[in-house]
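What follows is a single chain, given as C-alpha cells, in the form predicted alone.
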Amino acid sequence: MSRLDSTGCALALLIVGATFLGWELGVQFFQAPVYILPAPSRILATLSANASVYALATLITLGEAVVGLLLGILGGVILVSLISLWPGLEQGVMIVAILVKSTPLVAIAPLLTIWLGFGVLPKVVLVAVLTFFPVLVNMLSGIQATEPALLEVFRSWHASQRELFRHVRVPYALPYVFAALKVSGPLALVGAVVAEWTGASGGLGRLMWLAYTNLNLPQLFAAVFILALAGISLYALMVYTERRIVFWQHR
C-alpha cells in the first residue's frame, strides 16, 4: 500500500470514529429516547448480544447479493457481447432494459415474491434485474469508445469480428465495466434487503422488518451497520479486482 493509500485510510478512519463519537455525545447530550436514536454503544452492544443472529441474516443476505450480481454481470456481458456482433440489436435491447430499469422496485419485488414464492429466488432475480443495467450501458459505452485507430490496425491484419471483441473491444471497456460494478455491488444488496421486505424467512432485510414493526431501532441500526460494512467490502474487492485486472492503469 503506497503512503498516499495509507494517509487516505488514517483520514477515512478519523473522520468515521470522529462521526461516532458526535453521534454518541449528541445523543447522551440531548438524552434522545432509544426509539427515537439510540447511541452507537447501545447498537454495538445489541450487535454483540445477537452475534449469531446477525451473523446467519448476512450470510442469507449476502448469499443473495453475490449470486444476482454475478447473473447481472453475466446478463449484461452477454447482451453486450450480442450488440457488438450484430449492431442492429442495439436499439431493441435498450429499449427493453430502460423499460426494466424504469419499474420501481417496489413494484417489482411483491410480483416476483408472488410468482417465484418466498425463498432465495425471488430476491437474487430482483437483484439481477438491478444490477444488469449499469453493466450493460457502461460495458456497451467502453467498447464504443474503442479507438479507430486501434480497430483499423486490427482490420490490417484480417482479425475477424470476434477476434476484435476479445482482444481489443473488451480490454478497451474494462475500466467502464468496474466503474459499473462499484455502483452495482453495493447497490445488489439493497437490492437484495429490498426483496426480503415484501417476504422471506431470513436475511438481514427480514431483521430490519421485524424491527421497523417492533420500533426496536437498536436491532434496526445494527443491521444497518452491518449492511454499510459489507457495501464497503463489496466496493473494496472491485477497487482490488480492478486493480489487478485492469493493471495497465495502476502503473
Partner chain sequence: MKLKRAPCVFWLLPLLALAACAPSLVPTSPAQPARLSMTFMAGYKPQANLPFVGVYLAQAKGFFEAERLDVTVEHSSGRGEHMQLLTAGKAQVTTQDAGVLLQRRLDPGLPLVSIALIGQRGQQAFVALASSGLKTPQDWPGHTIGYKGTPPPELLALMKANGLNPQALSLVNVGFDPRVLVTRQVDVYPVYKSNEPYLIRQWGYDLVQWDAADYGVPSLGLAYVATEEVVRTNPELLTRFLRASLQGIRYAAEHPDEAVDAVLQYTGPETDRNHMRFMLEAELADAQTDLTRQHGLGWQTREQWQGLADMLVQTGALSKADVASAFTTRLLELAANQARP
Second form
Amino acid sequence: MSRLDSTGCALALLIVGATFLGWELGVQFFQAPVYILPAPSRILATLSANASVYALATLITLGEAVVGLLLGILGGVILVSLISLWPGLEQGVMIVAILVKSTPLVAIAPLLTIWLGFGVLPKVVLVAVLTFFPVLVNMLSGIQATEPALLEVFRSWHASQRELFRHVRVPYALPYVFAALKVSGPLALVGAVVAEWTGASGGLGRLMWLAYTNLNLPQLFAAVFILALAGISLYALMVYTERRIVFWQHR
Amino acid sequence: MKLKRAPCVFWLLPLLALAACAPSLVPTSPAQPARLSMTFMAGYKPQANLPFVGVYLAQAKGFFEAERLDVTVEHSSGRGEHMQLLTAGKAQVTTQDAGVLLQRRLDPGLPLVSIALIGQRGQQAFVALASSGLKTPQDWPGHTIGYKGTPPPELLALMKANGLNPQALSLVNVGFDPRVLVTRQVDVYPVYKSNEPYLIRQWGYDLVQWDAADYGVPSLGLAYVATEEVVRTNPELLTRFLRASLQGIRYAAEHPDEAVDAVLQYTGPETDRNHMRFMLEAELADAQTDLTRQHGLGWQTREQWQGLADMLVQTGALSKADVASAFTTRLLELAANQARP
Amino acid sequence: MTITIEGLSHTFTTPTGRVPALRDVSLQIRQAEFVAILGPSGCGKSTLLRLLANLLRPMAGHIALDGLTPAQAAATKRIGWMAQHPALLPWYTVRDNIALAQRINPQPQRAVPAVDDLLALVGLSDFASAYPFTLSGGMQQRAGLARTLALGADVWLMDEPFAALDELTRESLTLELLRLWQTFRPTVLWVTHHIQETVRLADRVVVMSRRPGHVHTEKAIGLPRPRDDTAPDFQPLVRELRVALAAQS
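Form predicted together with the partner chain, following the form predicted alone:
What follows is the entire complex, opening with the chain shown before.
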C-alpha cells in the first residue's frame, strides 16, 4: 500500500515537473511577453520576493475558507437532521436550498458586504452558502440510502428516531459527507477568493484582483499557484480525515 | 519562563495606573469639537487617482486628525458597489466619475451629490498603436473599436464631432484588457489617460492618443460623492473631510514623491512606482484650471455639469439633463470659510 | 410468552406481480416452548418471523403475543429478532454492538445476560474490541447471535442463526444456547433447514410446505435433554422429518 503510494507520488511529481518544464521552455522558445504568459521561474521569483505578503494573504483566505466551510457543513448537517426527523420538511428545505444555491455568487457578494460590512464576515458567509449545498445533498442521499437490514434491526428493537439517527443514519451517511467535503473543500477556497475579489482589504482574492487590474501576470499566477497548492492540501486533509473517521469504508 | 516574566508585569502595573490617570491631568478645551468618524470608500482599487491620493495623504499627514476626524479607508472593486454601499450608509463619501453619477441619479435614482469635483477634465481617451497608421478619428472607419462594458458617451460624442456614423464602425466589448490592443484584436482601445497608456508604452509600443476634450467634447472626471441625506444632515462631517483631503491634494502637488509613497502603502506588492507617478501627474494636471485657481480645488459650476449632461443626453446616455441637485458648492464654501490655522 | 397465530396470510407485491408468501398459517406456541420451523427455501419462514417482529403487517389473519398485537408487543421491548444476516453496525466494535442492543432495549425489571458472558458463550472474548468487518462470516453471525441474546427478550425469533457456522461450532453453541434458554425461559421460534439441528434443539418441529407456505406437519420431539445424536430414538426422528420435508421440496 505505502509502496504503491510512493510510486504514485513520484509519478505525480514527475508529471507536474514535466508540465512546468514544458511551460518554461515554451515561454522561452516563443518569447511570450510576460503580460501574456509568464514563465514559471518568473512566477516563483515573484512569489519568493513577496513571500511575507503572500503568506499573510494566504492565511486570511484560508481562514475565511475554513471557517466558512465549517459553517457550511454545520448548516448542511442541521438541515439534514431537521429533514430526517421531520420528513415533511424535505421539499420546502430543498426548494429554498436550491434557490440560495442558484443565486450567482457575484450577485450576492456585494449584497453580503452591504448587510454584513467590510470585514471577513461576508466572505465567510459566502463560503458557507457555497459549500453547504453539496453537504446537504450528499448527506441526505446517504441518510436515505441507509442499508435496510440495519434499519430492520433497529425497528425490531423499537428504537426511537433519535437512536436510529445517531447510531445508524448519521454514521451511514458519513462517507457521503466526506465525498461532499472533497468537493466543498476546494470550493471553499474559490468562494473566499471570489468574495475577496469583489472588494476586500486582504487575502489572495484581493491580491489577484490587484494583479489583474495592473496586468501583473506573475503576481496573478503566484496567487493561483498558492491556491492550487492550498486546494490540493485541503483535499488531502479531507482524504486523511476520511480514512481516520470512516475507517470501516477502507477495509 | 513564567517566573522571568513576572517582574515585567509588575513594571507594567504602575505604568497602566499612570496611563489611566493621564487623561484627567490634561486640561480639556471646551472649544474642541467632538470627534467624528466616517468611512471613505474609494471607487476603485488603490492607485494614484487624485481623490484617493488626497485621502491617503490626509490620513498619513494627520490632516484628518487635525480635523478630529477618524476615517476608515475602503476600496471598491469598481463594479458600482461603492455607490450601493454609500446609499446604504456603510460609507459616507466615495468617488465617482461625474458622467456615471448623473446616470445613476436618474437610473436607478440614487441620491448622489458631488461635493467636490476633483477631475476638472475627464480621463476618457482613445488610443491606437502608432504602427496602425491611424492619425485622426477620420481614419477609424473600417477598423475595430473596443469599449468596456457599454460604449462611453465620449466615444459617441467624439464620433459625432468628427462626423462619423457609429453604424459604419465595428464596436466590440473588450472589458478592461489593454492586451487586446497589442495583440491587434482591436485597433482603437478606450483608456483612462492616467492609466493604460503608461502600461502599453511600458510594453514597448508607441501610441496615438485622442482625447475627447480636444475635440470639444465636454467631459468631467472624478468627484467626491456623498448622499443627499448626509449632505443635509451632517455638513460638519463632510466639511471636515473636504478640508483635510483637499489639503492632501495640495500637498501631493507640492510633494509628488511623498504622495506616491503614500499610495504605495495601499497598493499591492510590485506596484510600479513610475506608473503611480504618471497617474498622479496626469490627474494633477487635469485638476487645476483657471476655475480652480480662482475658487479653489474641487470647485464646480452649473455650466460644467450642464455641458456634460447635454452631451450625455445627445448621445443617448441620459434621458434628461437635470443637474441642479447633482452637485453642491456649499460644503466647499464652508471648508474655505472655516479654515483652521 | 405465548404466541397465537390464526389464519395468517401474506402476499408481496413486486414489479412483476403478486407473490403469495404465507397462506392460512395457524400455530399455537406455549410459554417457554422451543419450536423449530423447518421448510424448503422460500416457504415464507422468514416472513413469518418478520410478521411476529412487527417488521411486516399481516394482510389477513391474526397474531397475538401474550394477547398483544405485534406492534404492541414490540413497544414493550420484549421481542428478540435475529435476521439471517447479522447486520452488525460496522462503525462499532463487537462489544459496543452488543452493549448498544442492551442500551436501546433496557430491561429494568429483569436480569439480562452480561455482555462479556455472551462474548464468551459465542467464543468471541478475544474479539470484543474488533470491528465486524475484520471478522469472518461465521464470527459475525455469532456476534449477531450474542447481540440478540443480550436483549433478554421474552421471545427469540431466530432466522437460521447457525447457517454460517461449521458443524463443531454448531454443536458447542447448541449446548450453550439451551443452557441460556433453560435459565431465562424465553419462547423460541427457530427457523432452519437443518433437520439434525431441529431434533437437537426443539420441543416441537413445524414443517412448512412450499410457497405459499402453510403448516404441513407438526412433530413433537419427546427426547429428554441433553440429547445425544447417537441415541437410538434420535435418527428415526431425523429420518421421519426428512421424509416430510422431502415431500415439500
